[in-house]
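Read the single chain below, which is given as structure tokens and is the form predicted on its own.
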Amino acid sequence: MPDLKQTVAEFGWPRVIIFLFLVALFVLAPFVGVRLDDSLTNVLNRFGQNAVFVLAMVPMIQSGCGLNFGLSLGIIAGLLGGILSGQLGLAGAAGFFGAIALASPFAVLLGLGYGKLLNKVKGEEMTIAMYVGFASVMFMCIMWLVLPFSNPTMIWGYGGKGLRTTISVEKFYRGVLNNFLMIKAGEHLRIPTGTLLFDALCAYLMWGFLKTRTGTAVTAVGSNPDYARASGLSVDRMRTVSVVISTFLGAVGILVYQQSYGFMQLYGAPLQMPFAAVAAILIGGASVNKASMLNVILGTFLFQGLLTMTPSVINAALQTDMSEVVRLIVSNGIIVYALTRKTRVAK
């Protein structure tokens, strides 16, 4: 029993409670008419869609820059890459990986500027990051209307100007990862193998990076900047490296999300995405200066599992559609818990 108590203590009671609640939802699902195979498919799809976003939190946490509330910059870079790919008529794997290639310069440039800004405001990174994220999304609301794109599947119809609020990627790269090596079991269970493998590859590359000399330097800067500086490391440079990587992963993350979800969502859509990623990484067990691949996997599964299962079970039990209300309560409640937990750790 002492070993069990120690394991629970290390895992954390909040995560134990959330995990048990999620298990209870899966157990209750068949009794209220919710198919388990459908539910598992939805959970795995949402996990695959969002895992790279949560992974993008790791480099900035490790470098001491805190939680990346400015992830919207990376998302904007990814959206630009996706739109340029569509404008050029790229499709399938060429469209998806072409979008990553086209998004990369934007991600690097935005990451460099973002990193230099955060180096000027040490100690207030998360506040400034939130402002930068919101301001960038609002700025792009204007740019989506004035940028000279002309692909008829993306601009407003009947001679309109500007990009649509929601753009289908059906003809571009929808399902390019989800459908790769997809496992089908029965009529409803679908495992998006390609997306999960891509997520695993990104996580492996991040894990490998943290083991390199530069990655070790990034972690050292986050753990003890004074010691790192005395050892000859450039604190500002390592912090900027971490911000650029995080911004790039944000760009990749939105493209992974799009190919699975089936649409590009512009204008105000990216506003809330950083909050969900922050909540997931903290619920997964990360602190404000330390995060691991296990935190990413666990946090993404718990967060997305609850967002998927809670509305389904409650809707079926009450015989009414409360999806949006329940989704808001669950997601915002988890985010409040996560941010509260972060504050306690920071004291």
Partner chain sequence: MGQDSPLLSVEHVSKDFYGNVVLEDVCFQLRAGEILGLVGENGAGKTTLMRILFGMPVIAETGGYKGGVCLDGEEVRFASPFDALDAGIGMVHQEFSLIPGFTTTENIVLNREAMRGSVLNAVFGERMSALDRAAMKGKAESAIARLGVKLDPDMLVSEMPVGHKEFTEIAREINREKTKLLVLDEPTAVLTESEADILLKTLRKLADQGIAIIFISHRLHEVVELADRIVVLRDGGVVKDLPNEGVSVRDIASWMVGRSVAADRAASADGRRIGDEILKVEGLWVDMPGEPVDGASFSVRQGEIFGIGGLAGQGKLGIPNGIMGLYPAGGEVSFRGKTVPLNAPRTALETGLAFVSEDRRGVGLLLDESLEWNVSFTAMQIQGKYLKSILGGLVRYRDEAAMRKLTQEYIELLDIKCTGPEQKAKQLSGGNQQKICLAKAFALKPDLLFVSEPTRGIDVGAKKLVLDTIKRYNRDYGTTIVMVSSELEELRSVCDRVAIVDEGGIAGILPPTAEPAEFGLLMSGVSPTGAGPAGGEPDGAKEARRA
Contents of the next structure:
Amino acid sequence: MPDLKQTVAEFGWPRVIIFLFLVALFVLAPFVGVRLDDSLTNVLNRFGQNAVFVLAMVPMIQSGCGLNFGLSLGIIAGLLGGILSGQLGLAGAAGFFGAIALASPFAVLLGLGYGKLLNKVKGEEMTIAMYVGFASVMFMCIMWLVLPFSNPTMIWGYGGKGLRTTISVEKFYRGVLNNFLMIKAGEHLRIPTGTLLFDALCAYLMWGFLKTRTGTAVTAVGSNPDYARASGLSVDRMRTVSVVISTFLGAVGILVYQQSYGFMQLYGAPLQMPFAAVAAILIGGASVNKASMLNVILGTFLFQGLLTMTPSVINAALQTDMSEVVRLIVSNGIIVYALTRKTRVAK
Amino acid sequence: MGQDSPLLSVEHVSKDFYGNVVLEDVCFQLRAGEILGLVGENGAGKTTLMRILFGMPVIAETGGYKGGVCLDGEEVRFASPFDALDAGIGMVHQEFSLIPGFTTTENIVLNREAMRGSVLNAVFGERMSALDRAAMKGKAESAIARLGVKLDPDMLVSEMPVGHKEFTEIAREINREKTKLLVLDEPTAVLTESEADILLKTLRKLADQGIAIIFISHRLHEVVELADRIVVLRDGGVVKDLPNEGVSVRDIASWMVGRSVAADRAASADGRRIGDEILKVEGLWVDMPGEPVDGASFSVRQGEIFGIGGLAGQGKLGIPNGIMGLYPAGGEVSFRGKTVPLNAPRTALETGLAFVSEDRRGVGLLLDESLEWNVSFTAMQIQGKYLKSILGGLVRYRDEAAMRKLTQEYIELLDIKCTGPEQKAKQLSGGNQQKICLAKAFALKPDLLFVSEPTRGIDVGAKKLVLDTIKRYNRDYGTTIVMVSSELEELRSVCDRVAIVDEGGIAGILPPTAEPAEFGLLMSGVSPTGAGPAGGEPDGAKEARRA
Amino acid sequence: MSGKLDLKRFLSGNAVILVFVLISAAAIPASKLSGTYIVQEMLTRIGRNSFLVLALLLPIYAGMGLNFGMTLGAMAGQLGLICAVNWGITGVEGLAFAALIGMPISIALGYVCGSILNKAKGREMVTGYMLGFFINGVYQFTVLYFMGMVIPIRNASILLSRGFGIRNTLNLESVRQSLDLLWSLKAGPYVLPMSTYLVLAALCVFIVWFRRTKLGQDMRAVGFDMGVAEAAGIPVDRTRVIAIVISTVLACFGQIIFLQNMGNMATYNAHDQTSFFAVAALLVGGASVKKATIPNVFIGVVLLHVLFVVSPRAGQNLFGSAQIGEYFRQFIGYGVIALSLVLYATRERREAAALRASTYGAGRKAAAAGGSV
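Cool, the form predicted on its own is there; where's the form predicted together with the partner chain?
To see the whole picture, the full complex is given below, headed by that same chain.
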């Protein structure tokens, strides 16, 4: 079957192996006493939490900026929005959407600066993005300590200064999306309909954007910057547009994550978040310069499925928690794999 | 020194690339201490011949060659350039092959450094030997001495004037003990005239030491001045092989390009109206690597097909690329009397200019996207076509149905062989890709169209189709066309006037019916009136060409 | 005009180092730490960290950028130390044993790393970085599950209570500072770890000598231009792999030296920051992605660590929070790496533009008037 072989080869062996591994975990689950409905609830929950992050990878991949290792900038904007929303005492849906609105100016400004920077360093985007992200997270660590926030649920009890490491969003916007139209089937199965719908809306908007004139231009810039330039486009502008969108989605992503997870995580927490999103979209079949909605959905599902199922199944089977190690190997392995594929390097 | 038996003899060498014949039954001989001037147009087969001689892997990968090459009476068939080097053939390529951060010495002895062994060799091999700097310098100095030029052995290449780089390369080749044949491909292209003079003297000196030299140059007066023997290649065959006695530049020029004017010329002029000046270019300079333009001036009339020819590296490709804003450019360009701002691709397109790039795969196409995208993209971005409004005009999406219809039209019109508008551009053959590039430009409905190397890399049948398409488009729509091509015959068969570019400027403009020799002379930097090229280039421009 | 240009060039060429000196100059008095304390800290930290920074030099010569994959070597060194502790080999012999075990592992890992980087030409740095993460997973798998389960561990005290896997913190008392104390010199109020310095000196001599060997020359050639090197018959890919292998092995030794000074080892995290510290130090010392010298290493180690020593105290004194200083120093570390990568990438483009300006158009006259460079 040469066709199947070729399809597999194009999709990449590592991805096929991950897929088969996940299938095996699902098959194995009942035998080691892990409830499937429990697992499914978990997977769907985590899918909902993370899909927007993964979606945020799409525009920059499409425009040829590569994998957005600097997603932390968007996350920082989102954290600022969330904290400001809490500070203003917004709650419920107003809190959530208020947080998005408050995060937007930060996301756009940071995105513009970040985009300008990446345009200056074409060819080295990924390494630089990573360190810009790290440095920004560390800078914000200082800011979290010194910015004059005063909502008592957010700041340290003692000293009355500085934000807590984790802040519960129970009183702000916990479950705004998750609980919207939540489907409860039986005792264990919970489907966070609202979050999934919101993810779908974001994905739809992204899909729509890629169909507009600008979206088409962004794709062309990533596909062949010289062609795009010869067609009268400003390559730098299109790249900046993609970076701004990616950063904005990073901000929305962290808020979606918080409303589901229940906590804001400040300080060092955003450091490693971009890597999970990068790994997810690559597992979904994206390359360093091509990504689609299908890659996002498939990738988020596979990656989060793996993260959920590995601990439960393997723990139950071997009585030991190997999930962290599996996560490290799988997520970083797939990134290394994708980086070694031959692609056109932007000039 | 063995004047009788030839050092190199090329016997009945033929080579084709997938049926496309580039060399046919080439024979010539070269004795030790002799200088052979090898001349020919682009595509005459010089490069392929040198690749065969030098054992470039591309030859074996494309099916090898027929015939034989004998060195010192023994047939050789090199598997790699290193075999050729070992056999005593040195080659100086058109592009410098030097390491900028190394000194003259380090470059001359690159990978042949003198070493002092140490105990570690036994364990870690040869490469752990320490370099013997003094011996290296000695070797370099003796090579430089053989050249008879002044080179500082400790100077960094990155700080050298361009002429010194050339000599460093030659010194590296003759530094090999065994080098008996030296091939130089356009060694004077980047040199100033005084530097070129020194180089020619140096080459003569080397020949006197018994080294045979193959000297490839488009500057025919240099060939006449230096060579003992002249071989002219045309269309893959040797048309002349004679001693350099009483040969004039004009003779060589006519041998190089001499062909009868294509017969299909006659039909093309009638039924078209050629109007007034539409495009005026003055003092154009373009920083296009490998094809720099420096001070080109010409004007194009409405409705004509204007040809731009010239040898590779002289700047003909830089002209359309510069006007369309793809490479940094300066000077005055006006279209219909209005100034066209340079370095602004979008404005150029909006003005009504369009461009089919010579770099089809690099610039002309979105290889990973569908044909619909390729054809309609530029028109969509520049003119807002092929978009449809949704949500009451709030947002505009790609109108894929309209894109498909447009693409389908061009597929039929240009007879593009494909499975349909959804096929990826990278899956088409070269000729069909070229037609997609034309379709993209046509979709813009331009007033003036630049077509650069439209037939490069496509087979003979497709060539004719592409040229016919261009002619038909010019006739049917009255679109002014500026066609840039390395193939003079092509220009003469299609164009109303042909400009020849040499050293970054326009050497002259001729009607297509002019004598072949006239074209040949323009290409070799001799204007037909007998005057030399309009002033040498400044060194900087030459430097940039190789950078 | 040219004077202004020179100043600008000097500033941009040394921006990183200047910024650092300024920040340190402000932070040292704010920390209120004694000069003696800071100097002693520096003397210790030069011994502890320089070896790791020196390990970065060879891949830079070979044009492969900053070897973030050095983490692989650090992990190999840690495996060596685990074995040494397990076998109960103490003192300098223990270190030598650890190096002996670590060396083949780091050679193998370096070979893997080099081969992978050859497949990712043009983005070696990010690939090396991610590879470090990947191998970290394999390392954790080995140490956390295999050790005690598949690989026999004789010394039960280093195992987790469940019977397999190494404890989170490995006590290195048996080899603690055995190299530093082998020959340490008291000079006034200061203690100098002379034996460690000797090892460093030997490595510097090795690097200087190596640059003068045929292999070193080839490496530089590959670093300048792979195409030309290939055409001259230098085995480019192989040379690049060798550069990475040597770097990985040096990182292995470097990590052993680092940890013997620390005296204990966070089994699963000790290597996390290795490449960060080493790369930041090298860049602070004025090196770039393409050019680095031995003085860059030592200047960088001193400058970076001065800041690392003083900033928590400075933060405490200035803002009432040591945490701020802690974050600040990390911000500076990451920021320095980002800044010098950006400066390097933009400088290359600016130089291309400058060449163009001097070649054509208006610049031509200026260039003619100014004479040749």
